[in-house]
Structures are given as structure tokens and as C-alpha cells.
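Heads up, the chain below is alone and in the form predicted alone; it's given as C-alpha cells.
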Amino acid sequence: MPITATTRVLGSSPAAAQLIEAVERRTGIRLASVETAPAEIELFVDPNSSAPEGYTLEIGDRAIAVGADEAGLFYGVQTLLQLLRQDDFGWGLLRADVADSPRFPRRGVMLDVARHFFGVDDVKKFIDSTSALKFNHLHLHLSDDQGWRVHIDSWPRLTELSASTSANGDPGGFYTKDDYRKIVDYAAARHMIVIPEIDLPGHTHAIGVAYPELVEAPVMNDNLIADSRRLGQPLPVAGEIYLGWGVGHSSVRIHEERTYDFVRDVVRELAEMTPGPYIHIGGDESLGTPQADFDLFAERATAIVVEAGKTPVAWHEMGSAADIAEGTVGQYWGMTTPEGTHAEEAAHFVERGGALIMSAANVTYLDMKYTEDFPLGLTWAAIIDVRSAYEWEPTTILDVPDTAILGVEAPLWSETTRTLDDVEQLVFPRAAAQAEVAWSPREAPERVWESFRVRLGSLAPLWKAEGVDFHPADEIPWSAR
């Protein structure tokens, strides 16, 4: 069907706005808004449908797409974008007959914004360019060692002390509450729901920081001191700002009751200016806090998440807990074949009512090199080219019933990370092989790798028209328009 300035759009959904919008960006062509038909391409929402965020798609002399509700129109629009061609002969929209819904209701990224910090542009961009991949959910990792990033009024230290840097001594940052909603309201705008973290209670040097006294002297690991020998970094030191990688050295006075004046204070005031359901507490590589005291701050810190009328979620290490809050959801970061404890730990937040999100290291850790010789990223947990993060199964990993698997979550860890662009350089195109892990059937006849290799490739004009700097991996073939 081809696309010329003469093509008209029927349709009062923002869709409808967002899909002449990207067609302008991608082929300067602007195309005709018009309220009545006669349109070449028709975009509505069919209230009757049942299948949420779903749409059908069909494109002859004439596109029409029709969504399930308004997600599912967004998201048929992102399909609508993902088939537009240029030839010989101009631009036109090639020629298809879908019937699209997600396998799994939780699709999401994470951006960790404590180690490097990225502004509000920034994380705009990251979510225009994930939500057109159907991602509906975007962890912000708003605390780390390295710093806090959100302004919280009743811990006003948090911001004026603990926000100034980041790892190795690059500038930080933080968002204001104003920026924060900012971000909200433009992910809502493109069906992505913003879960916020603060880690704790471990990954908690930069609250010490700001607020002593809340925080327990660093403990000191083999990894830890071997880690920093080999990156030539600093050792963690109460009190001042921590520039290193390195982990497990940190956690909250889990037996001082002003620790949970804290807790509740900023779970409060992050609930107050979050709308979606869920608020992530963190839990993972707590090593230097006991096992009992970690276990009884998991019961705590998951009931003032309850208590100020959110859903919590926390890394798999907090399903050590017995009376974690019940429908607690676990984010499990395991390997695929899991490793001590994990499986069983992840099981738990089933057991009390709640489910699990599937963030895999070793096939889904966006900031794991493509290659030995990639420039950014760690290998920690594996290497990760984009085979490996498309051929895995979030299913078949943990002995849980598969209905309580919520979906799939691929984080972006920053520690080598200090621009958007390299961000971007290890998210894409991994990220589109995650995104089809959690949207499409397990067994759809084109899913499957040599079918998911050339669809990717042909993204390529898509995202450098969006300025998306994303690698060329050897494995795809890409398209040059």
C-alpha cells in the first residue's frame, strides 16, 4: 500500500498522532489527519474485544488497524511502523493480515539510573524507543552504593548529599519529584507502567552518606577487595562517596527502628507520585547483613509496601523470608541452570500468593558484552550475543507453574555505561529478542531464529530514522531500507 502525502488517517485515538508523527520523522512525508471517511488508514479501538493489549492489522489498498483497547492500538500502530518499506518506487506499507496479543502481561526493561545517571530526555528517549517494541513496564533503579536519584521531601540529605557523582567519578544527578512525574505521564502516554526501586537493604552506601546513622560501617568481601585490585578502584569508606563497582559491602541498621521511620517515609512519598501498582525494595547481594536480620527487614520493608496500598516487588533473595507480604512478586536473576538457593528462594514468593518475573542473567542482563571484545559491558555472567538472548524459555527455568510466570524483565546495569548512547549500544537489539520472548506464542511458526533474525534486521532504517544507536551485530542481516 503505498505512503504519500495524499495518505489520509481516520482515528481520534494519540495513536493516531504518534503513528503521523513517526511517519514524518521516518520519511518526511506527513500524512492527513481527517475525522470522517473516507482514510486510507483507519485506526480504532473495539471495545468488545477480549483480548487485552491485543489488535488485528490489516493492510491491503487500505490499513486498518483495530486495537483491544487503547495499548493494543498503540501497539498495532509500532507493527503498522515496523512494515514500512521504501523501494524504488517511494514508501508504502507492506501488505499483512495479523492477529496480535501478548503471551505474557509483564514486559519490561530496566534502566539502572544510580550507577550512571540519565536525565529526563534521556529516559524519555529510552522509552519511546522500548515502548515500540511492546515493552509495558519500565524499572527505574533509582538507588545504589554510587547514589540516590530521587528527590524525597522528608530525607532532603538523600538529593543534597548522596546525588553529586556517579561510578568512577562521573557527574550524577537526580530527578526532582516534578521529573519524576515528568517521566510517569510520558511512559503512560505509550502504555508503560514505571515501577520505581530503592534498593535496600543492602546497596545502601550512598544513604550512609547522606544520613550515618542509618547505615552499618562497609564489610569488606574477597570478591569485593579482588574486584577492586583489578579495576583500580577505591575501597568503600563510611561516610563518603563510594566511586567503585564493587558489592555486598552494605546494608541498613536492620534493629534500629528509625531505619523503618525511613523506609516508610520514602515508600511513601514514591507511592504518592507513582500510579502504577508496584513498588520494587531490591533484596539482592545483601552479603554483609545475617541471614536472620536480612530475612526479618524482608518481612518489614514488604509490609510498609502494603501498608502504603502498593504491590511489592523484590530480587529473588528476599523469597528467603518465611512471612514475606503475601503476593509479594519476585524478580528472579539467576542463571537458566540456577545456582544454590535461588530456585527455592523464587518459589516462595508463589507460595505467598505471589508470582515471578524472569530476569535470567545469563540471557537477558543487557549489559553483558556481545563478545569478548565488545567495548562496554561486564561478562560476569555470560556473554550475551543475540541468539542467546532470543533462544531461551522463562518457563522451563524455575519448578513453578506457569501461570505464575508474570513475564519477562531484561535490566540494564550502568556501571560502563556514561552516555545514552552506549546505552543504547547494548540494549539494541538485544532488547527486540527479549521482547519477543515475552510477546509471542512459545511455538508460533515464526518463532523461531532465522525467522527472527531477518524481521530484526529489517528494524534497521526504523531505528536509525529515530536516531537509535544501536550495534550491528554480525548475526543479522540488516536491512539498508
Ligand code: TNX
Given for the second form:
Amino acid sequence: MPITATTRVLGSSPAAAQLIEAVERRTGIRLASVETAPAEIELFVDPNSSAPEGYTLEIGDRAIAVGADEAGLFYGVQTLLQLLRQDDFGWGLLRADVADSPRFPRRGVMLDVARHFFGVDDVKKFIDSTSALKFNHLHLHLSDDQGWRVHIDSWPRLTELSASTSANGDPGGFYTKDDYRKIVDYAAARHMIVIPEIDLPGHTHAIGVAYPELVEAPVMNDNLIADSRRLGQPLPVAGEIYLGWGVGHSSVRIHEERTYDFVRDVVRELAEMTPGPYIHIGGDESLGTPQADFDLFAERATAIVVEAGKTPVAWHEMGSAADIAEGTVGQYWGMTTPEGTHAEEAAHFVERGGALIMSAANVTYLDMKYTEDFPLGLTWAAIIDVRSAYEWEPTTILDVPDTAILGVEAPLWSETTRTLDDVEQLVFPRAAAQAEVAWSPREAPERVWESFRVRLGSLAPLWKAEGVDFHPADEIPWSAR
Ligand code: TNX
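Can you give me the structure for the form predicted in complex with the named molecule, which would complement the form predicted alone we have just seen?
First the chain shown before, then all remaining chains and molecules of the complex.
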């Protein structure tokens, strides 16, 4: 059906306004919003129409989208926008007859704002581009060795002293509480739940810059020393801002009560400004923390999150702790073929009544290079081309019931990304692969590479119109318009 300046949109949902804005950005055509039928494009919410977050979309002479809820309608609109085309005669929508709902309730992306800081406007743009792919969770990695990025009233030196720089001495920054709330609200308007992460008990060098009494002296490991030498980066020095990106050298003091006062305060303040149900407390790569201490910390920290009324999320290593709080969600970041004790640790979350998010590093990590010579990104987990990002199955990696898999999260670690353009180069198009893995049924005629690559290629004009700086990988037949 044609899209012209006389095309009318009927619908009182926020999705109607979002549609009108997006069509205008793409085509320059401002659709008319009307309050009574008839209209060429009609948008409704009808709880009987589909499963949660689902929608139906019929496009013929008219376009009718019906969401099971506001999120479903928002997703129906995103699909409609993907079907917008320009030809010699003008703009139009492709014919369609879609009944769609997500496979997994949890479809996430993570942005590491600790290694490099990204301000509110950057995060908003990241929310725009990822929610358009039907991601519904945004995990913000708010603290790491290199910086602390959210203001905490009861521990003000965190942002006073530990936020001014990023990795390699690039500019830093932090979110005021107001900034953080703006991000949360902006995400909610696009049906994304924000999951704040404070990484503990390792990845805590920056805490020690502000409050030396909370952390142990840095523990140098062989990898850290070798990486620092190879990259020409300094080694961590107690109490001084760390500008390298080696890992595993920092730990909070496990046997000091003050540490738990700190964790309790931070979790409480985060919980107060986070409407979503989750607080992530990290747990990865605490190489300098003795195992028994690490387990003790995992038990106490997850209990503190539960006391604050939230569901704890932790990287899978915390599954080593026998008494981790019941219901804690584990985030598996091992390989698609698990190594060492990773599978066991992950399974323990399920034994404790929790569930799992799959972030298998060798397929979902958005910070891995596409090709050996790609200018951005790392290589430790794998070189991940678009096809290998797409061709994996989240339920067959671990020996847990399928129902224990909440879904998928694709993390973007920001050691090498200095700007949002850098981030977008790594995230797009591979985030689209994870979006489809998380949304689409496991067995479907279209859930194959040959179909995906063509549909993915058709997103190029949309991304260009939205100013998304995607990587034009040569595996994909990108459409010109
Ligand atoms: C491992 S994955 C990390 C991060 C790094 C990332 C780089 C995980 C839970 N920890 O600290 O940034 O590798 O790819």
C-alpha cells in the first residue's frame, strides 16, 4: 500500500506517535494522526489477540496492527517500519500477514559504560536502535576497575574521584540520579527494562580510588602482566585510577563489615531508582579473591539484593557458592561448548530456584572482532562473523531444562570503543542476529541463515535513515533502498 502525505494513522497508543515520527525520519512524509476511523493505518491493543508482547500485522490495501499489550503493539510497529520501501513510484508498505510473539521473555543487550563512558544521549540512541529490534532489557555495566558511573549519595567520592577518565585515559563521566532516571524512563517508553550492574567483588579497582579501606591491594596475575606489556598499558597501582584494561587484579575486602555496609547502601540507592525487578551484582573474573571468600561474598551480596526487594543477577561464576540466594538469575558467559566448571556453576542457579540468561561469549559477545583485521574489538572468545553470531541455539549448551533458560543477552564491552559510532560498528548488524535467536521459534522455515541474511540486508536503508553506523559486513546482501 502507498504511503503518502494523505495516509492517516488511527490509534491512541504511544506507538502511534512513535510510528509517525519514524516514518517522517525515514521518508520526510508526515502522516496524519486521526481519532476516528477510517484510517489507512490502524493500531489497537487487544489482550486476546496474541501472547504477551505479541502482535498481528496485516498489510494489504490498509495496514492493521493489533498488539496483545502496548509492548506487542510497539513491536508490530517495528515490523511495519521494516516493511517500508521506496521505489520509482514513491513510498509504500510491503504486503504482509503476520502473527508473531517472542520465544523468550528475556531479550537483552548490555552496554559497558565503565570502560568507556557513554552519556545519556548516546544511551538513548542505543535504546532506540536496540528496542527497534525488539530487545526488551538493557543491562548497564555501571562499574569496573576503570570507573564508577552512577552517583550514590551515601558514598559520594565514587563519582567525585573515580569517574573522570575511561580506559586509556579517554574522557570519563557519570550519571547523576536524574540522568539515570531519564535513561530508565526513556527505556520504559520503548518497553525496555534497565538492569543496573555493580560489578563485585572483583573489577573493583575504581572503588578503591575513592574508598581505599574497602579494597585489597592489587593482585598481579600472569595474564594481566602479559596483556599490559603487549598493549603498552600500565599495571594497576593501589589508590590510583587504572587506565589499562587487564582483569582479575582487584577485590573488595570480604571479611570487613564495612564492605557489606557499602554493598547495602549502593544496592538500596540503585533499587530506589530502578523500577525493574533486577539488580546485577557482577561476580566475573575475581581472580584475586580466594574461592571460599568469593563464595561467602556471593551468598551475602545476593541476600542483600533480595532484602532490597529485587531479584539478584550474577555472572555464572557466582554459581560456585552453595547458598547463593534462592531465585538468583545466572548469566552464562562461557563458550557454546562449556569449559572447566562453568556449566556446573551455571546449573547451580537453577538448583537454587533461579534461571539463566545465555550470553555465550563465542557467539553473543558484540565486542569480538568480525574478522581478524577488524579495527575495533577483541578476539579472546572468538572472531565472530554475522553467520556465527546467528547460528547457535541457547537451550542445548547447558544441561538444564529448557524452561530454565529465560533468554539471551548480547554484551558490548567497551575497552576498544571510544564513541557511540564505534559501539554501533560492533553492535550492528550482529545484535540483529541475537534478536532473532531470542525472538523467533527454534524450528521455523525462515529461521535459517539464507533467509536471515536477506531480511537483515533489507534493514540497511532503515539504519541509514536512523543514523545507525552499522558495519556493512560482506556476508550480507545490503539493500540500497
Ligand atoms: C570478560 S565477560 C569480561 C569483561 C571484559 C570482557 C571483554 C565478563 C563477565 N567479563 O570484564 O570486558 O571479557 O570481552
